[in-house]
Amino acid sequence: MMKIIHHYTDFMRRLPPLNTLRTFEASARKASFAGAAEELYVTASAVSHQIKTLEEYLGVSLFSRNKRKVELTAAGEQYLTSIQHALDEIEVATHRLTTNPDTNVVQISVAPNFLTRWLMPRMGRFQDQYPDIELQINASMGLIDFNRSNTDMAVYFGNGEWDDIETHFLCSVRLVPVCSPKVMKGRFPLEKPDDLRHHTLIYVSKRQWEWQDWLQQAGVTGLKPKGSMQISSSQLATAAAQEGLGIALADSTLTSREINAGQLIVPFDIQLETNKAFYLVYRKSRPLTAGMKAFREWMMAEMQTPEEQFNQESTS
């Protein structure tokens, strides 16, 4: 008879708790034990506490202390790079095991202006095409941290170039003025762009140029308006302009409702490319949902449909 014996190697990984290291990454990213423990509903002294017993475990000093912040030490910061990597990646491959991919609620972050000027007129088509799918969405003027947060989607303003980021093309973004009609039957009608120093050119804040290089474009030099305004948002300088208040520049693909409604004048025809575009992105290599696939290629096939015919079917 013969006696087969198997050896077994038992392995077991070396591994510090891993609350311990999730302290450490809060405390390390707020450079405070205080902040750590705010965003982690515990104590100011558990923080010190876990990060007391990390060290012990590992025999070196993660930070140097002193009363007003902590420091990491120069093992604290190559020792945050590789656990920032390694939540990360637990962090995603969670997401990816709980979420369900037949799901059909898809939670949106959307650029305001994009959100109130184009797809919210357009919701009611997707919804009948879609009537299953639920959209939660966000108005938001900043970028999404995606493996930070629950939402799915975004649409973003800019040049396309976002790190680990997967993104489609919406529409370029071209400026033309626009005005309240009551404008054009005032006391100085525009009939030429130099006529734009009778009245109030409305800005947006932080983009103060673009009056600038789009009067260059239309040849106009020296131009002192009658008044200016500064206004935070692009969608609040449309509003201006549409009230009467001056004259703004505003995209001419999100104001076309208003124009072919003639809320909106554009005096005149001349465009200014901004070499910026809406975007629909996402988290890349992420697995889409059904409810995502859907809104993916409802808003790529309706970014194709004509104007006119958006218009007409809207109205009918």
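Please supply the coordinates for the form predicted in complex with the DNA, as a counterpart to the form predicted on its own shown previously.
The following holds one chain only.
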């Protein structure tokens, strides 16, 4: 047998036989050649040959053939991660290309806090305005890899500095103290910031500095509150405040409903500006579908809607 070794020139890619990667991925995923064969509608023999071809090309064995089962080697494990990544991307890109871009389904990924406090209450209004557009929403905290998921758009929380995505500013986060109405009727109603010394301050664990910053801005120094409470998320902190357990710092936009409904009281209108905000984002250089445009326009418009109007309509 003779092999012709080509001379590599300029920017020619050095790629393994790509079809063998598909077989490799299926075999690894099923941890079985027979299983992969079934999925790929070929015989186990074909799979075995392909894996062998790939291993020979790489000069690395990807599976260890123990007993009558195959197992990925460490090298195979490492390789699989990348190959799956790459195949995911090909699969998503192909799907995106072959499906009609004007479907009226929009897949959105939203930070949980924003989802429950802002988007959910307003969803009905979107449906009224665009009855033929279907939103598929899922909650997620981290960043989306738009190249490897079918998510069309996302709402991110942060400072607006992300790579390779188009961002639309939604609203900045301004923290105001919030408490239950009970607190105001209690023994030590909050009349001036210094009155906080008689109450419990609710901290969000990962944002210890927020109260300190707010107090500084309010011009209060050396304040020792009666008690303090650590809570893991801002959502729970707000809920705790609503229950009268103490005073929390909450975003004024996200809690506007409770504030307007009188369930939460803002004792002092001193806002702590943060450099974090909510943004509507999507992959740069991606053509927007009609549904995506509609959602974007609606979001931007809704952000301008005064709270009163929103509440009037929603309670009517």
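Residue numbers count along the first chain shown, from 1. Throughout, rigid core stands for the largest set of C-alpha atoms superposing within 1.5 Å between the two forms. Please read these numbers as outputs of a predicted model, since none were measured by experiment.
Colleague: Would you say Lys52 moves between these two forms, meaning its CA shifts by 2 Å or more once the core is fitted?
Modeller: Lys52: C-alpha displaced by 2 Å or more between these two forms.
Colleague: For Arg29, decide whether the Cα shift between these two forms is 2 Å or greater, given a superposition on the rigid core.
Modeller: Superposed on the core, Arg29 moves its C-alpha 2 Å or more between these two forms.
Colleague: Look at Gln271 and decide if its Cα position differs by 2 Å or more between these two forms after superposing on the rigid core.
Modeller: No, Gln271 moves less than 2 Å.
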